[in-house]
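One chain follows as structure tokens, the form predicted on its own.
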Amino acid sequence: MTLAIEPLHPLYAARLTGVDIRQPVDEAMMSAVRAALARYVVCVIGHDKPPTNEQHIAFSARLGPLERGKSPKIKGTETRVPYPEIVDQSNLNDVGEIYADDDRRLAYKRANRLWHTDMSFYEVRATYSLLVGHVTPPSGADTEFTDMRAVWDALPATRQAELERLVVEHSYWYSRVQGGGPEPTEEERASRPPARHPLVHVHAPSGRKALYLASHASDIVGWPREKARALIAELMDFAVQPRFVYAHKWRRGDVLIWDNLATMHRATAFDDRHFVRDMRRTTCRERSMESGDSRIV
């Protein structure tokens, strides 16, 4: 079959039809999917029922080295989805029950409602994320995106020149606390030290410059903290103007793929104390990691 592309936003995002990740995908089709991702950076592939965990992992591995590892050392964490390549982004505990409202894991998951890009707090960054909708609540729970290439293009040239050489520090725990989570324990904090990345980089698949920001962005190297956080907040506010935002409304069986090096995203609110949201994510990285160094969020 031929890949068909339906744009979902004037600037980026598209629905892909003609490909089913539950079936073997030949290299010609994979090349077409990669080309669509380079152009649109957020792509959805719909299915009448979700792919299995094994199918999800197998397709993801065609897009780059997969992240494999254990969940962060959050007290009480147990495994519901026993695949090291899959991040459980549900509101369910290890026995499939909705988290109690005072469960610290739920508090940290709610921090995903802040604008972020996956795994920017690691030296080796995330490239593609692939999120599969297994159970979707009856309302809310959209995933919103912004194209950081378009954001960069919209900045005045004088502002672009000011930003070119800046380096930003990204901290997982900074965003978790900003999102309403508890202060991490020393063991939790040690499991994820911060990382530094240029604020502006070239998105290799499209050849376009992009801002690299996230709720994990806590400081600018060499700047006073107050000044740095004021600039980060200014740029984040600019980046999430309605003209840049695409909101994906989930259907069961959707496979949503996005490029973390060209986008920010966030989960949106829903009644997570009464309705199940079962989402499972794989993540590709810029290069493969030794198993002892591999971590997930």
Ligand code: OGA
Given for the second form:
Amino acid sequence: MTLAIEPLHPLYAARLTGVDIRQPVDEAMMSAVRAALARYVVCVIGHDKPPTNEQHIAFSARLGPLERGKSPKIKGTETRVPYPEIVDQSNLNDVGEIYADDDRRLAYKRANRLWHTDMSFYEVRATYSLLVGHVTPPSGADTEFTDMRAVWDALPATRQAELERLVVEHSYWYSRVQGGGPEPTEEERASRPPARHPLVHVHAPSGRKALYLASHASDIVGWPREKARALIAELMDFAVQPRFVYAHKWRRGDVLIWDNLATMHRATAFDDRHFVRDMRRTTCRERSMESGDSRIV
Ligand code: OGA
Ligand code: MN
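Please show me the structure of the same protein in the form predicted in complex with N-oxalylglycine (OGA), now that we have looked at it in the form predicted on its own.
Expanding to the full complex; the earlier chain stays at the top.
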């Protein structure tokens, strides 16, 4: 089979056909998928039935070292999706029921509705995220993207020059609270300290410069907080203009892959008190990490 690529937006994003991640994928096909990702940075692969957790993990591991959270808990208190490589992005609790409205985990999950890139609050950044649609609600819940290379290209040269050497601090707790979640405890805060990354970097797979920003971006190193937040807000507004945005309408069985080093994304609203949305994510990182040293809530 050869890989067919159908662009979904004038700037980036494509649907890939001719590959099924539930089957063994040969190296020639993997190279074609990697090349498509380098250029389009958001790629969707549809399936008539979602891949199993094992198939999801096996395919993801071909794209880079996988993030592994804590090992599954003991029986009786186990997580719904007991694989350390999989982040449960559903609105379901441990026993598969829709979260109670006052559940702390739901409040933190809603922060996904802020524009972000995954795991920028870690020193070792996320490269690809692979999100699988297991159950999708009847309406809403698109995932929206923006291409941070196109955003960089669209900035005036004078602005670009001002941004080149800035370093941004990214904090998980900053975005959780911005997203309406509760203030973390001191212990929670200490469990996930902030990380620093250049605001502008070269996206290695495409060789293009990109802005690296997210809802987690809380400060600019060496700048007064107010001035830093004003610049971050200005750049975030610029980056999410409709001309840059691709909105993915989910179908069950879709595998959506995005490059966190070249995009931002966000979840959008749906009736999460009445409809199930079961989404599961794996995440590749720039280099492999010790197991259990980080965990996405
Ligand atoms: C994620 C995420 C958005 C969505 O899985 O990292 O932000 O629409 N998901 O579920
Ligand atoms: Mn995300």
